[in-house]
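We begin with a single chain expressed as structure tokens, specifically the form predicted on its own.
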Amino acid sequence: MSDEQVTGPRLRGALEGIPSYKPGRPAAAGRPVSYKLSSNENPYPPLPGVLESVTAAASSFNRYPDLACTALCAELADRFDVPLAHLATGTGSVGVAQQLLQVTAGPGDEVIYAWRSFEAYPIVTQISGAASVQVPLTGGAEREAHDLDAMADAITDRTRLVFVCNPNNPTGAAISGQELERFLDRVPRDVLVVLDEAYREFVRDESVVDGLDFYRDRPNVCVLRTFSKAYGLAGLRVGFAVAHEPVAAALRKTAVPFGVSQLAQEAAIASLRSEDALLERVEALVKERTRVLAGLRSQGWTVPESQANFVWLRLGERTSDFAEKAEAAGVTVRAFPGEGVRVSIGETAANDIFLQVAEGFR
């Protein structure tokens, strides 16, 4: 090619046809009261102490922050009963997603999901050049679950990595503690299996096992958490990791230096001491999420019992029309179009209003 036929650097081939994040729509502006539930946020302040830990260190953002997030990942060791060594710390669970893409997966490699799950995986999966493998949920609209019998017969000796959601996302389902480790037992010990659990502190299921228990005596399990969702720090920005050595060493070794602000470390911290608030918050949510699904169900809806903070009905080709009554009647819920729509559990002025429009739309 001449350089007069270049029109600008080359970019890599991969990024084409990468489909965009789309956030939750914002509540809508000019409405006397209008609530977002579009985006699983927390619709409480901060934690007791959280704010007051970051105005403190706001006075020194000029300065780096801690590079290691040294005292952040201490609590994390103390709080979860893991070593140091095994800790890795991110932008939020999807940044370390994406890292833990960077450390496993290139081009003729092949990473597994269900679908629908959680839409980062097809962008952070594309970006690293890697080929997607959606697995389709099970179920029917009553549960809306991973097919894991499925996934593990989609495993090849290309596949390097699994994600696993549990709670899914968008469809609240959870994973029985006997259904994982079937799976897990099924998987290569070459293949790493990422135990998504971003709404882990929502599950009320007893059968729902922490993810936690599986890593400990599988080196390849990773379990990713996060400070965006029940913790309400949805706008800080900082996920982490839990790996057994050889994959968080290389976590950290992907990280973008400085990506978690200090501002985030310390709100982190304030939040992992004020748990006793946190699960009173929690457990509102909870009876939240128990009342409008009662609601739902009484209105003739079928929906998966979902173990996360937000419901999910399957419309189909009505999901955009269903989405534009719910911002008419002031919230905002997250449509994803000829499927259904994701509603996060808010206030309960918020969630009375989506059941009304539910009701009216039945």
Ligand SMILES: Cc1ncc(COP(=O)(O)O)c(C=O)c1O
Given for the second form:
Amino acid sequence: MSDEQVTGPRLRGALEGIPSYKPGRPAAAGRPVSYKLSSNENPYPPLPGVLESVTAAASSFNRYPDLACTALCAELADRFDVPLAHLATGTGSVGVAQQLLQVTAGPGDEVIYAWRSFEAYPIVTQISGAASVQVPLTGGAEREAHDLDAMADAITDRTRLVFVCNPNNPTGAAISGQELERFLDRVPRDVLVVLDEAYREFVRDESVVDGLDFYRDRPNVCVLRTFSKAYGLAGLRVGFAVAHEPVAAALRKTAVPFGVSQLAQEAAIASLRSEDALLERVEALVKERTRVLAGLRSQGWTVPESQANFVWLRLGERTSDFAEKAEAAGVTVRAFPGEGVRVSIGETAANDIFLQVAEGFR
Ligand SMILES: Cc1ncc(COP(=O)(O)O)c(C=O)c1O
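Requested next: the structure of the form predicted together with the named molecule (the form predicted on its own having been shown above).
Now the complete complex, all chains and molecules, led by this one.
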């Protein structure tokens, strides 16, 4: 190629056509009341003690943060009864998910996940150069759950990683311990299974087992957790993985140096120490979830049981229309055009507006 023909630096072909991550729409500006129910955020202010810790840490942000997140990891190791060497932190659990791809997969490899599920999975997979294998959800509009048998059937020699989103974003469906165990027993030991438990704290179905119980005696299982949802630290970007070595060690190697700010580290520690308040808030959101689901069902909607802090309405072609009506009424929701809307459980007043819109829409 002559120099005149060159239009710019050569970028990796694998990046072409990557869907961009769509953040939830912000609350509409210029209205007397408007709520954001589009990003599964926590509607509560920071937990007690968090603002004080962050404010104290802010006075030294001329310094780099603790690279190894030493104090936070010590707190996590203690809380979850795992060895320090099995922990790796990152810039939100989506940051850790991207690293998980970096350490397992590349061109020629395959990554399996349910679809529809968390929209970051196709993005981080394509960035790695690996191919996505999407396995449709099963169980119809009442369940919208992972088809674990089909996912196990989809494993080939090229499979390097399987994401299991439990509960699933955006449908809220959770996988029972029995189902998960049967699935894990079918996965070859050289394939990493990532149990993405971003919404674990909201699970009330006792048949759903904590992923950490599976990780303990399975070196190919990695559990992903975040401080963004129940803990209410979405804006500070801190998540973590629990996995055996060498997976955890590989994650520490690939972390963006100093990616987790000192503010985020201090906030996460203070949040962990504020467990009573956390449990109270989560319980209130779970109660609201029960109320919203019951309200929708009494209006005649078929909605899958949600174990997360959001609910899912399959609306097909009417999705965008619903999202517009919700926004006009004062709540922004997450629309997946042609499929459905995911609506976070928020303040009671916000949930009431959503229920009114749903009723009017039927
Ligand atoms: C299933 C799931 N995993 C991970 C994340 C990422 O959360 P964060 O990067 O804020 O920790 C989200 C956020 O929406 C999610 O829904």
